[in-house]
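The chain that follows stands alone, in the form predicted on its own, written as structure tokens.
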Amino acid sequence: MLQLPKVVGHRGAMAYAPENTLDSFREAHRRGATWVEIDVKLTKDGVPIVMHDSSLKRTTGVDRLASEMTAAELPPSVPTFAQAIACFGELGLGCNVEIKPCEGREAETARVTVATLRDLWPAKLPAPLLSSFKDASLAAARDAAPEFARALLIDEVKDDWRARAEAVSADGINTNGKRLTAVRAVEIRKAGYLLSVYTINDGDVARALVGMGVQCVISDAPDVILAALR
């Protein structure tokens, strides 16, 4: 069974630095984060990097689509994930690998997601956990890569929340922190599912959710949460 840490840093310590980039991952390290989370989708030309919107005018001020633009032209700031991969096993970070597909893309980011986790994954670090909020993207990985824990993404736990689980092998459920019931946690927690949450940056509120039954805290900043939860 995968084991989580208490906390995980929400794209790395977006709190400290820009989210997604190697900065952030080194600044979550350096805020005694152990696991960090992460969005990848591909490229026009296939290749895998690590940003969360379809746009890198947010984050970057290029105010182009991810998928109208090839590897070549990324600026700088944005790593491949293969970078993001390197920058793990230099620090010893973990990692929560969200498939953040572009539209239309879903099986096909999963696959490649999968494939260079195969290739580049440090057999020295913990192995990784894929989540996703499209079903389709999390039942390609299993499908492809089924030796990766898999965790379905969920804004909010309705009815439907254990069949989706099941149809696509979910071993785990990330939930918006903010819209968990307490009877919701207990019911995850009983059906044996990994449960964490995201986005808390408040110590008092990550007590609270563990008090529930959530195992797993994803913060934008680490440090906070690690120091409310000690």
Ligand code: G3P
Given for the second form:
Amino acid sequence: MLQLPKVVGHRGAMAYAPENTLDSFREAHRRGATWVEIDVKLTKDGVPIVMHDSSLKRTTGVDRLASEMTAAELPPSVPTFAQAIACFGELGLGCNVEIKPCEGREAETARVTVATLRDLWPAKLPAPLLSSFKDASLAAARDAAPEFARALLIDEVKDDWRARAEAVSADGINTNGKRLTAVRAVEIRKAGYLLSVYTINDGDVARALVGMGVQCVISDAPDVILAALR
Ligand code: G3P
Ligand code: MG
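Since we've got the form predicted on its own here, give me the form predicted in complex with the named molecule too.
In what comes next, the whole complex appears, and the chain from above leads the way.
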């Protein structure tokens, strides 16, 4: 079973540097994170890139959809997934790769993501964790590359969580830490699933969640959470 770190830097260390950029990954590393979380989607020409929103407007000022741009048209601050992986190799960072497909490209994005990992993921790094809010992406990732651990992202864990997790053969649940109840945390851990929470930036909240059985805290400020859990 995959060994999760206690803390993962969200989109790098987005409290301190522009999210999902190489600078953000370096900042997370400087602040003690051993893993980061990133969001991967495809450009028009099928290149996997690291970008959270459908549009580039909020993070780069460019008012265009990622799905309508070629990789060659991207602003330099937006890394390709390949560039991000090379950066992780330099820094020795593990990664929670969130598959964040544009509408209608759920399976394709997963297939390209795992093919890229198979080609480029450095053997010296810990194995990555895939995650997605899209069940179809996780199912496609499992079918194409079952060797990569998968976590189902769920904003609020409801009664159907286990059926959904089983349907995609998930290894873990990554959920909104502000909505997770102690009862659900125990249920998930007792069922043998890994349990991670996002996005927790308060040390006391992180400690309480770990006390409930949470194994991994995804945070914009990984240094704050590392200090709180020490
Ligand atoms: O993977 C954890 C977290 O990143 C999920 O939500 O919207 O920040 O990608 P979001
Ligand atoms: Mg994410």
